[in-house]
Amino acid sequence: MSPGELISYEPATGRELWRGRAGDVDAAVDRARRAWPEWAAKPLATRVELVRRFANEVRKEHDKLAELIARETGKPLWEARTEVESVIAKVDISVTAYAERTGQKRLDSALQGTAAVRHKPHGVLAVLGPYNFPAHLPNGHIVPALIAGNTVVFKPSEKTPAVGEFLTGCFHRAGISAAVVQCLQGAVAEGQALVAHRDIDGVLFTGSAQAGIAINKRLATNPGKIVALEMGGNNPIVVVDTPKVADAAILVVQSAFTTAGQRCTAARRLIVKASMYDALVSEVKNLADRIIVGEPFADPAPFMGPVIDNRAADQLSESFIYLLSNGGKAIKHMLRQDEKLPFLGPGIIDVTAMKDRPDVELFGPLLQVIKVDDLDQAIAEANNTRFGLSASLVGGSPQDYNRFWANIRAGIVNWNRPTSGASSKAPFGGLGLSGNHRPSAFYAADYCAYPVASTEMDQPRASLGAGFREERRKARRPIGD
């Protein structure tokens, strides 16, 4: 592979899917900067109509985009189809969010004129997308940014460039200028150059905590740039007393192993009350044993596809061995189906006896189990992390959930529901290493425009208050003197 060349391979087969070259960061940003005044000056209704046309373009290309997502990420086709549906649905959600979160307000006063609150776009925004939801997650930044009047330079993950290119093409076919939304292909170097570019007005990022922290450090001395970071999680699912063991186990498996565990909201830790441990863990293992792992288009349809690449599979296998070698007890070994392809079976390991459990995001189908005595101990263990994205309580009473909700540190807190599958009609974000208090989804409108307060009158009118001497007027001389 020559310098600057990018190649995307299908995780499930190892075949080449896409080949291209890294883009020119300076040229892309300059083009977006020159396009911004005209785009920002368009009426809001025009921008809304154009993004609605984009949704129609995606709808027309539904099957083609779903197949591409499945091939480039390895996720099952059924799941890729749900991602395309989320891309389409995001437009109406974003239109509603913009009206609700950034609408105009006027407060009239006869003597003081009009007090107004309106919003302005930032300018040129960089959107850095992840590989696990290569269409839905960057789209969750791009559409709100466009509605607000920003232009966008979108750098997809170097692991999913084909989906990024396809998604951008849908915007262009909808009538949105190729200068207003650009797809900048590239790897780490291009991402770093884009973040550091002086003509970028903000960075909207979804990805790992490591990359997000690097972005935050790079821009820490430049408060003029908006930075929205949606990072990962070491998410707990807590199970206390419930007679519905089978249902609880299904929620655990859905939380831990959907998308092969490659969700920022996936459950990494199962924290279970001792009285529930044997029955629940046995049922979770039985369900995990039944999971079909296969290529995206297999029949019967798999629940899990491969992880994104062999490097990720190797790191997860090594992590399982590390946990096992440092006090962990295997409940279900993580098995590699083919050394040449990144298919991993779900792994489950009891780490209760580990003295120093690593507080890291193991981004794949690896679930750690911790046994506790009661709910208070469970909450303390759930909060034993630098992350704070998602947490779920399964079982218990309404009073238990109230205590859990009040004390847990997370931006998404659920009861008798999985840790994953958050609604785009609500804010999506977390605390600590999971985000920088700029939640996305419905609240993305907040970081795509900034509020401007005004007081206005149609004619100048003013009067002097206290603190002025009385004006001395010259006496007029009589006429004729």
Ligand code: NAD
Given for the second form:
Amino acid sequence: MSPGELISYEPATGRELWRGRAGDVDAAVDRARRAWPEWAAKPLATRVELVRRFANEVRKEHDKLAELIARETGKPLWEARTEVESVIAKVDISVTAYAERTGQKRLDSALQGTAAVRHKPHGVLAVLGPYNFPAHLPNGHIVPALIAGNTVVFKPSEKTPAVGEFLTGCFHRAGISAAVVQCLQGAVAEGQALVAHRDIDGVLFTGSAQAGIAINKRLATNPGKIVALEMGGNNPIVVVDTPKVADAAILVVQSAFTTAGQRCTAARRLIVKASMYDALVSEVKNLADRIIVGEPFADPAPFMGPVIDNRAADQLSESFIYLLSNGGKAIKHMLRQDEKLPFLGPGIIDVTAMKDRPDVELFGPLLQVIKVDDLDQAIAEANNTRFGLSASLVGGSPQDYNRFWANIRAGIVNWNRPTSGASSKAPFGGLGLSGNHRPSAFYAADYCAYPVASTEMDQPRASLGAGFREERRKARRPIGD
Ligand code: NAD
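And the form predicted together with this ligand, for comparison with the form predicted alone?
Every chain and every other molecule in the complex is listed next, the one we just looked at coming first.
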């Protein structure tokens, strides 16, 4: 590979899918800056109309985009289709969110004038995307940014450049100019240069905690730039008493292994009450044994595809061995079907006896199990992490859920539902290493525009209050004196 060259490979076959070169960061930012005043000055209705046309464009290209996502990420085709649906749905949701959260408001109208709150776009925003939802997640930042009147330089993950390019093409075919939303291809170096560029006004990032922290540090001396960080998790699913063991097991398996565990909200830790342990863990294992792992277009359809690349598969296998050799007990070994391709079977390991469990995000189909005595211990264990993205309670009474909800530290807290699969109509974000209190999805509107408070009057009109001396005008001398 020559310097600046990027290649993406299909994880399921190892075949080359896309080849191109890293873009020019300065040129992209300069172009976006020059395009900004005109885009920001367009009436909101025009910008909304254009993003609606984008949704239609994606609708037209539905099958092509789904196939490309499946090929470039390795996720099953049925799942790639749901990602395309989310891209389309995002547009209407973002239009509503803009109106609800960043619209205009006239406050009191009185003798002192009218008070109003309106919102303005920041300017040029950098959007950095991850590989696991290469269309839906960056789109969740791009669409609200465009509606608010920002121009966007979008750097897709270097692992999914083809989807990034395709998505950006849909904006252009919808009539949004190639300067208003640009796809800047590149790897970490281009991401770093973009984030550090003096002429961007903010960074909307979705990715790992490690990269998010680096971006936060890089911009720490620029408090005027908006930084929205959506990062990973070490998410707990807590199972307490319930007669519905089979349902509980399905929720656990869906939480841990959908998208081959490559979801930020995937359950990494199953925390289970001792009274439920045997029945639940055996049911979870039975289900995991039945999971079909296969290439995205296989028939019958797989539940899980490969992980993104061989490096990720190697790291996950090493993590499993690390847990195993440090006190973990394998419930189901994480098996690699073929050393040359990154297909992994689901792995389940009991780490109850392990001291100093590593509090890291193991981004793949690997579930750690911890046995506890009661709900209080479960909550303490669930909170025993620096992350705080999603958490679910399965079983228990409404009072148990109230206690769980009140005490758990996470931005998404569910009851008898998986940890993943959040609604785009709700805010989406986490605490600690999972985010910087700038939740995305419905609340992305909040940081794509800033509020301006004004008091206004059509004529200058003013009177003096307390604290002035009586006026002493000089007595005029009569003329001719
Ligand atoms: P990543 O952090 O490796 O990369 C994300 C993007 O940031 C890429 O475009 C990459 O090139 C760029 N980047 C990496 N380091 C950078 C740096 N120092 N400066 C500037 N840019 C940099 O993430 P990934 O491996 O593509 O995605 C998986 C991660 O994303 C997981 O940790 C997952 O939990 C997280 N994720 C979070 C959410 C969420 O909404 N909270 C959603 C999906 C994925």
